[in-house]
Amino acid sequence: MSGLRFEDIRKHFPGVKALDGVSFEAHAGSVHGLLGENGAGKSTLLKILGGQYRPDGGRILIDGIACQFQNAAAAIAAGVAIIHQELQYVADLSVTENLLLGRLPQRYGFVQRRAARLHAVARLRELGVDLDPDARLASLSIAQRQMVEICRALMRDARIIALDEPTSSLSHGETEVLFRIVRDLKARNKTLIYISHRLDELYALCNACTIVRDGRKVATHAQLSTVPRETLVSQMIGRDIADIYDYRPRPLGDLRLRVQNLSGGVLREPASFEVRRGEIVGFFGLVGAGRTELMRLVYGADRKRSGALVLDGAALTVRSPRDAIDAGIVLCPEDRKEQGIVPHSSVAENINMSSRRHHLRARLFLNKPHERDNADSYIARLRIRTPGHRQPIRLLSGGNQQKVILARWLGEPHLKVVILDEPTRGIDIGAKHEIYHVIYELAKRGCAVLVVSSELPEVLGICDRIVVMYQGRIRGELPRAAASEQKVLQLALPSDQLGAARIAVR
């Protein structure tokens, strides 16, 4: 047998049965999709394949030979490369050093930096990836860091390659490069496992797929192209969703927030926009358009050069996120790993860390019963998959971490403006559906909701109005009734890139 086979893989964590007898086969020269909700066990399976976890039962066979990896180094030596959803890089090292981490050429105990750089440049050119080999990872965007992670795995010339949400932060151009690389690896008889919540990608790349739910295999489809999307969604989440966006019109109130001539950071010209009570406004643009930077200026996370904010008719001075939070403006950041969660703290700590100031006893002491009840309430309400509120948040899947961040802000008693930067990045369809319902509930109670998203169907599906940014400026806006994929892309891109982008954003 040529390829990869999982046989009866089992893995338990305290209070959690992560994998319960998962078996399937991925053939050489094919791309095998792995589908399931956040927390279904997909990433755990890849960590077992990559030697980070050891299974409690079952075995892995590569080309018919049973393998048991004691660590990640053993998996790499066996020809396995894993590209994880949560990026693993050293921020203070250069692109070259990250690409060759653990394999830097040496002579007499000294790193041969010139040889390393030449090798990195050659391989990047071969892969068709435009990255500065001397740039520090800390200076790169999330999309560029993700390309470094992808290139590092591919440069090991592995025969088994697993990709976990590889396009979640990529621009349309980088996504096209990745698609070309995947198809080339397939033609070279590599075995590929591909995890994505974007069904268009799966249908474009995958030959077959396996669906897991709650740690168990639900189904394997040998010919993905013959399976209706509705079947995949139903098997993934265990229920039917007629319309994932389930848009809910609502009456809009008075003007809530006015942003006037705000400038700073990468913005090429001052930005102005307004949002009303109960309104959901989407900010669309491809990676690098300046959407995140604009929201950070509004939130006070970055220093503005000029501009003013007016909240509920009164001028507002925001010098820091603390000022914004006190005024009722909150932000769920794009990079939840580095900016959204405190990884070594519990789920309860992460939920309560902002709102606890409203519930202190004698203004000094934590109200632990309230914090426990508050955490348990949001865990149930948002269906956060965790053994309990004491679980360290770093052990949760990305989608469940995102729900914890949402729960943190929902606990604020005087919310007025909620900024959600890529709120569903790397999140499964079921969790997306639940987060959209939270967004509608926020709007219904009078909050102004700003949604930054690189997924065009998402902004078209849930927003009342769409503001489009291009190269650091607001290029235009469209009301829901007039918005279409064609019109939004015409604002988001130069005309010569329109065709390629339409493929990437779907």
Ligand SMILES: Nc1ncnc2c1ncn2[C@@H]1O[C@H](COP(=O)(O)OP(=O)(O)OP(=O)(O)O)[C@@H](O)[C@H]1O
Second form
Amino acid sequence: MSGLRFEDIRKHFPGVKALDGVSFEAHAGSVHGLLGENGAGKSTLLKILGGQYRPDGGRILIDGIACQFQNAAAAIAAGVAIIHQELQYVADLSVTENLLLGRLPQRYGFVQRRAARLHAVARLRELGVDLDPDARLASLSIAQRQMVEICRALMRDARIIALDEPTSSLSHGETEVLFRIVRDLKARNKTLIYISHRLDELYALCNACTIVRDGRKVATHAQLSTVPRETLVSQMIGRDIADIYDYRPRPLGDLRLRVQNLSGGVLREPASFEVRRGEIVGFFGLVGAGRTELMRLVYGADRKRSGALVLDGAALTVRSPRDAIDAGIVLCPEDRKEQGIVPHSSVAENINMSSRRHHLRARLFLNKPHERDNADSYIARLRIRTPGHRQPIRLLSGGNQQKVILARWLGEPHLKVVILDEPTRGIDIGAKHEIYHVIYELAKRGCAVLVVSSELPEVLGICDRIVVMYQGRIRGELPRAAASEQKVLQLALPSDQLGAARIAVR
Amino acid sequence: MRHMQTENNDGRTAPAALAEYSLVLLYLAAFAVLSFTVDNFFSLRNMLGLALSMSQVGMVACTMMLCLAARDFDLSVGSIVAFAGVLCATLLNMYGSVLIAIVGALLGGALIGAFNGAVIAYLRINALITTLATMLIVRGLGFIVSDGQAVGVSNQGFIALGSLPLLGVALPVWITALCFVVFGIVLNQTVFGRNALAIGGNPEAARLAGINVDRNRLLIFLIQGVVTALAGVILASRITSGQPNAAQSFELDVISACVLGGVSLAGGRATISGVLIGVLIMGTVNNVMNLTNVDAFYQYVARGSILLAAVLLDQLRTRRENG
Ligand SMILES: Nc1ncnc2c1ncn2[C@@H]1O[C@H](COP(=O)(O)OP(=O)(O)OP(=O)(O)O)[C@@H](O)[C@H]1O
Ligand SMILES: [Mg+2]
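Swap state to the form predicted together with the ligand from the form predicted on its own:
Let us now look at the entire complex, which starts with that chain.
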């Protein structure tokens, strides 16, 4: 039979049973969804498929033949391509070089640049991806880098293609391109595995779906379209969530933060906005609309060209993140790998990194017992899956790393403004629910919460007000009562693209 | 199924703690073997000699650890040792005051360190290039101050500094031990030390977490300058003169010791116990080669091989741990 079959795959890491006997089958010419909480073992399964990890037990069959890959190269040679959750590109090389990494056309040891470029251009066009072949990866957006990664895997003409949360940082348009590519591959009789925390995407793309929890398979649905959403959610997290957003209006207080004529970097036009105590304001826009840049300016992470901040009625000078934090303004960055985690340090280190200065002994020495308790309490509260606070953070699953970074800021004692840049990227539904509650909690304490998010339902679901940005400026603002998908998109998109984008959001 | 060959990075391998212990065990085993096979190795006299000979490298390795932890690098320490020694001897001959001489030398070291740090942190010049330059500049300064000659000292108080036994152990060894204690505490118990590791682990994340990255880097180099100058002063006292061409390739000994002790050149990982073991390994190797009369030429080869082995070890460790 043709396709891919996992048989009783088991894998454990020190202190963690990542996979505990997972079996299912994915057929050629179909897309098989993989769904599960953060840390359920999805990425581990793909890494085993890709030859990066070796299973403790069980086997993988491709077209009925058992395969045991000794390393990633063997898997690639056997026609398996994995697009990993954490991107693996060379930032200083061009798009062309990244696409052909390890396979650059050469003669007498010299790279044939023209041939390489032509090849890359041809394949990019074939896949319908609009990228400059000469651009350095470092100069591209995360979304574009991800596209490069996907294209590279596709260019190897793999038979089995697995995508690990590929859309987590793609824009609407790019998501649409990816969907088209996936459907196209399906039509060409490839076997596809697709991991996502977005149920909409799974419904849109997948024929079948397997749900894993705590390293075990809970169910495989051969016909995903017939399975109601509630079933998937409860099978995934082991309980029901009636309303994931669970929004309740709360009274707003006085003006907390006023941002006046802020500009710098790509933000050419000065931006101004205000937030009140206890208010949750969403910032929506396309990837590249300047939301992250605006927040980084507020936070002092980038240099401002102009602008002033007024916090609780008093002028505030912010020249560095340090200044912002001292004033009670914190930011959870969007790119956790590059800007959030300190990979080799422990979970506890990562959590206490900032707030520890409030708990010093003799103003000099760390208060280790307090730091331990603090870490443990957030691990419990946010349900961070880790064998303990000593675990290096890089060994946690992507979603769990995100929660650790959130915990870092929740420990700050005098929070006034909390900026969350894509706080639920890569986070499972249950954890999202928990994070929304954390946000409500902060707002109830009087914090102003600014949420940058590319997920429209989320912005509509949790925010009191939505600010929409477009091409480096604030284009409009909608109070919750007046906001609808339609109206927000009208502000976020160039007018001619409205129709196409609505499909992508669905 | 072949199961044992590839070095997959999947955590099947022992955790970092075990890797560290394995180094300790390895050292203890080698130590035991050497005690039985090499004449005069296992004697109190030789042990004290070994400790004394490594005291300078040990002191500077403590601060180099912080430097490497923060993903920086310092090649200028050898030159600073020589310069501080020369400066100290010159000041001593000029003013006749041990205090002035030592304070002057430490101040000189602080200035050089601060200069390194300022150029690297604020002008954003690569640490390797910057300290390569200051390595030459400071070596030159040493020659200029001393006019190319060794500067002899006869002040008995000063000479005592390098040889005075306290409870049977020479003062420099005590100072080095103190350095290990102090910097062990700095690394593990203070915000400064943890910040150094965070900066090395991910500079941008550290900055966004509110750590003043530039100031921390400057401070690390400044401290390194002072401690290195202190090592230079002690060396001058031990050899009763300031030698402008002393401590050649000292920086490499220090860095090798750190890397042998598991400090990552990529930053973000360091332990004080590892550095101690690294220093002991270096010292023991040198000591044994001297005891067994290995030709000086071959000693270079051996030391180079150890450096290579150290870097390779670091590589393997990184490769294994990169999930
Ligand atoms: N190299 C490793 N060493 C130790 N533990 C690991 C390692 N890799 C993964 N784990 C652990 O195994 C479990 C499964 O991780 P995995 O990355 O497969 O989760 P996931 O389902 O992909 O989650 P997410 O949705 O957050 O990406 C987690 O608890 C994780 O901490
Ligand atoms: Mg994952």
